[in-house]
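In structure tokens, one chain follows: the form predicted alone.
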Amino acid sequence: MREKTIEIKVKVFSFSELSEEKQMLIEKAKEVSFGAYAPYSQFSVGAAVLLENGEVVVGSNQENVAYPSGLCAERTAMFAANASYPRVAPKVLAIVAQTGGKFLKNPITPCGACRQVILETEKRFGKEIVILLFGEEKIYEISSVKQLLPLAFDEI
């Protein structure tokens, strides 16, 4: 038997340490989180995708009483970006969460399904997507979803 250790690299920033471009993207994700449809969980998530052409595409979580028919903010934004700009690669994905109008102190990470969709988008364009995970007290920056999904389901 062999044992393997998997490590991930995460950069930790305060909001003011981010570039203006990344601050703007987080602000867009914050704005769209207030349009989330989350009557069951009261947990509103916003996502904003910055594309290589400078366009920003947003998404928020959309719940449904017939669980699991809803959709996460990350997939909503990624699918909208891929549908609207099928030949333009995403550069950065920002994710925020709030409940009761208050943003969480610590960042949240995408669920497994969202991680898989982000991975597929990286594969589609052959480019890594920087992921910003916002929390009021700190922001995580991850260079690629591969850092969050090191043992990904992939084609055989």
Second form
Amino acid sequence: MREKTIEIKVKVFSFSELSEEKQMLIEKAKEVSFGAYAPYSQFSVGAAVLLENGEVVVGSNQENVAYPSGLCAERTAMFAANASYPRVAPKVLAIVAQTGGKFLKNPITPCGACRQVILETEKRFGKEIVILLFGEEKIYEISSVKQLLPLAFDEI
Ligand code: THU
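Write the structure block of the form predicted in complex with ligand THU for the protein whose form predicted alone appears above.
Okay, now the whole complex, with that chain kicking things off.
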């Protein structure tokens, strides 16, 4: 037996340290979070995907009285991007969340199912997607969802 440590890499930024393009993407995600349909959790999430052609596709969480029928903001955005631009790779994904009228202080992180869907999109286009996890106090930048999903299920 031997023990193995798997590390993940996260860059920590303040908003002003980000490029204009990344700031713009976060602003888009914030904007769209106001349109989330979250009457059950009161937790509104916004996601914005920047594609390689410069287009931005957005999504917010959409809840349902039958809880599992709802969908997270990240998957809403990613599926919309892939449906509208099936031949254009996503480049950057920004995620923000607000509750009680305030954006989270700490970076929001996507759920397991969303991580798996983002991984599939990376695989589909053969390109890594930079992920920006927004918090008012700090922003995490991750070079690929693989950092968030070590030992991911992949080939069958
Ligand atoms: N949610 C997202 O949209 N993205 C996340 O990263 C975490 C959770 C949604 C699902 C549900 O509508 C609400 O937030 C509370 O979990």
